[in-house]
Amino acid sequence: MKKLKFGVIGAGSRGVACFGEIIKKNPEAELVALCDPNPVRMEEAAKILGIPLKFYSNVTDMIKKEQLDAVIITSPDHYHEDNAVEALSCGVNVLIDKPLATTVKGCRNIIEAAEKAGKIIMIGFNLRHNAVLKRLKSIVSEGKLGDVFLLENREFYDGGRTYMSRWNRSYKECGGLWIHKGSHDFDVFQWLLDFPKPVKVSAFAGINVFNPEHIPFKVEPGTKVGPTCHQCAYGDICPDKYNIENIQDSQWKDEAVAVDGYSKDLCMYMSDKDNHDNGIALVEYENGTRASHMECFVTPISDRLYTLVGTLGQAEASLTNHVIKVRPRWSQEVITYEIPEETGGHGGADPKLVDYFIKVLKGELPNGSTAEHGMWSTAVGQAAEIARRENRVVEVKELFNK
C-alpha cells in the first residue's frame, strides 16, 4: 500500500513532538519534509525524530518538490491563513492545527481557497476525539439531559511558564488567547449542541499575576531578572522556572534563537505581553443556550472541567480524572462514568485526529472538523477579544459584515 507522503509547516513543538512523531509511526503516512524559516530549528527537529527530512523555507517549493499529498500546519497562528491559501493552491490537502485563522475574514479567505482547490481542510480540533468528551456528547446525543440549555467549561492550565514565555504571549502572534486557547472550547461547545450559530459574546480578561510586581522571589540589587529562564540569575530559585531540557540540543537553542531572536523560554513575568492570565467569556447561541468559557493560567492544577444541565439532568466531567457523572433531574442518584485512560497527547486525542485525517483523506470517513467549524470557533474568539478589550457585548454578526 502507497504511504500518503506529508509534509509539516512548522518545526515547534506541535510540528515536531506531537504531528512529527505520530506520522513516523503511523503505518499508512510518512513525513517527509519540513518547512520553517529557521533552518537551524529544522536540523534540530530532524534530529529528534531521528528520520532524514528535506528542508524548506518556502511552502510552494516543499509542495511542488516533493509532490505532497497533505501538509499539516502548525505555524504560529497569524501565519496559518496565508499557509493554508497558499498550500491549497498549490493543490494539496491540508490538516490545520487549531485555530483555523485569527480573524472571520482569514477563515473565509481559507475557505474560498479550498473551495476553488477542491481539496479537504480539516481542523485540529483533538478534544473531539478525547475519550471523556466522545462519552459525553453520547450522553448529549442519547437524550439522558435533556434539552441542553446552559455549559460550563473551567479550563485551569498550569501554563504561565507556556503561554506567557513564548508567542502566544502576544495578540498580534495568535489574535488573543480567546483565539488560540479559546478556540478549542468554543468548538466543544458547538460540538456538543450540533452547531448552533453563536449570536452575542462578552468576555472580562485581564494580567493580574505574570507582571513584574508579582516576581515570587527577593530580587537583589544589580542582578537583573531573565531574559530567558535558562540564562536567569534566579534559575536556583524561581518555583516557574520553565526548564527546557536539554536546551543547547533542542530546536530552542541559542543558535537557533540568533537567527530569528525566537526563546521558548522567556520570563513570563518580565516578557513583553499583552494577552490575559485569566478571563472569562460568555456566548449566548440563536437557540438561547448560554455557556461560559474560564481559562486560568496561574494555578497548581491541569484540568478541563465541563458541566452541562439540560431539561433532564446535569452531568459534570473532568478530562484529568477521566470522570463524569449525571445526575438525573428529580432524583438523588447519581451515575458515574469512569473512562478508561488512552495514550498519546491530549488524552490519546491527539493520534486519533491523525488517523481521522488520513482515513477522510482516503475517502473512508467523512470531514467532521470543517472549516467552516473552524470559522465559528473563531468567530466566537475574535468576539471575545473585541468584547474584553473594547468592554461591550459584541453582536457575532458584525465579523461577517466587515
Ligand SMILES: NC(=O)c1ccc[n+]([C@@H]2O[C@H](COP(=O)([O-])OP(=O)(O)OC[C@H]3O[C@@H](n4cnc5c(N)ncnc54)[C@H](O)[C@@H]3O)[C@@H](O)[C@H]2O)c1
Second form
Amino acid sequence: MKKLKFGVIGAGSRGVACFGEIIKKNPEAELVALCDPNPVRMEEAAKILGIPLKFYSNVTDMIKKEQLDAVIITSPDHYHEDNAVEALSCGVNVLIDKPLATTVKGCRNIIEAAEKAGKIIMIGFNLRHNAVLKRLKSIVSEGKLGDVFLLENREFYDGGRTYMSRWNRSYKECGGLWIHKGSHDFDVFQWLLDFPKPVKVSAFAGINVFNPEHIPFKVEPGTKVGPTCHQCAYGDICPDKYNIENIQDSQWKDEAVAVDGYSKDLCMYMSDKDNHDNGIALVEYENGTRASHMECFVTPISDRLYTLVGTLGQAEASLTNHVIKVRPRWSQEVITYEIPEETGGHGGADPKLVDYFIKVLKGELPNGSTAEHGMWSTAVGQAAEIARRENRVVEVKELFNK
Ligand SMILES: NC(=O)c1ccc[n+]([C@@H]2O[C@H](COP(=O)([O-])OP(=O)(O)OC[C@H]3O[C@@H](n4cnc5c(N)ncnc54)[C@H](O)[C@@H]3O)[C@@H](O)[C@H]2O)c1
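Mind giving me the form predicted together with this ligand, seeing as the form predicted on its own was just shown?
Below, the chain from earlier opens the complete complex, with every other chain and molecule after it.
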C-alpha cells in the first residue's frame, strides 16, 4: 500500500509533538518534510521525531519537490492565510489547525483558493473528536434535551503559560484570544446545534492579573524580573516559572531563539501584551439560541465545562472529569455518563482527527470540518474582539461587508 506523503508547515509544538508524532505511527501516511523559517527548530524537530526529514523554508518548493499528497499547517495563526493559499495554489490537500485564519476576509480568501484548486481543505477542530463532546452531541441529536436554546461554556487554563508567554499574547499574531482560543468553543456550539449562523456578539475582556502589579514574589531593588523564565533571577521562587528544559523545548533553546527572537518562556507578568487573560463573550444565533463563552488563563485548574439547556432537560459536561450529567425536566433524576478516557492529545481527539483526515483524503468519509465552518468560528471570535475593543454589540454580517 502506497503511503500518503505529508509535509508540515510550521515545525513547532503542534507540528512536531502532535501531528509529527501521530503521522509517524500511522501505517497509511508518512511525514517526509518540514517547512519553517527557523532551520534550528527544524533540526531539533527531526531529532525529537527520530525520522529522516527534508527541510524547506518555502512552501511551494516543499510541495513541488516532495510531490506531497497533503500538508498540515501549524504555523502561528496570522500565517495560516498565506500558507494555505500558497499550498492550495500548488494543488495539494490541506489540514489546517484552528483557527482557519485571523479574519473573515482571510478565511474567504482560503475558501476561494480551495475552490479554484479543487482540493480538500479541512480545519483541525480536534474537539469534535473528543469522546465527551461526541457523546454530548449524540445526546443532543437523540433529542434527550428537546430543543436546545441556551449553551454555556467555561474554559479554564491553568497558570496562563503558553497563552501569555509567547506569540499568542499579541493581537497581531493571532487576531486575539477569542479567535485563537475561543474559536474551538464557538465551533463546538455550532456543531452541537447543527450549524445555525451566529448573528450578534458582545464581549468583555481584559488583563486583570498578568501585569507587573501582580508579580507573585517580592522584587528586590536593583534585581530585574525576566525577561524569560530561564534567565530570570527569581526563577527559584516564582510559582509560575515555565521550565524550558524538557526535550521538546530544545526547539526553543538559545540557538533557535537567536534566529528569530521567538522565546517560549517570556515572563508572563513583564511581557508586553494586548490580549486578555480573562473574558466573557455572548453570542445569539439566527434561530434564537444563545450562548456564553468564558475563558480564563489565571486559574488553578484546566477544564472545559459545557452546560446545555433544552425544552426537555439540561446537560452538563466536563472534559477533564470525562463525565456528562443529564437532568430531565420535571424530574429529580440525574443520568450520569462516565466516558472512558482515551489516549492521545486533547482526550484522544488529536489522533482521531488525523485518522479522519486520512479517510477524507482517501474518499472514505466526507469532509465534515470544512473551511466554511472555520470561517464561522473566526467570525464569532473577530466579532467578540471588536465588541470588547469598541464596547458594543457587533452584528456578524458587518464582517462580511469588509
Ligand atoms: N487544535 C488545538 O488544540 C491547538 C492547540 C495548540 C495550538 N494550535 C494551533 O496550532 C498552530 C501552531 O501552534 P503551536 O503552539 O504549535 O506554535 P509554535 O510556536 O510552537 O510553532 C509554530 C511554528 O511555526 C513556525 N513559523 C513561524 N512563521 C512561520 C511561517 N511564516 N511559515 C511557516 N512556519 C512558521 C515557527 O518557527 C514555529 O516553529 C497555531 O495555529 C495554533 O493556534 C491548535
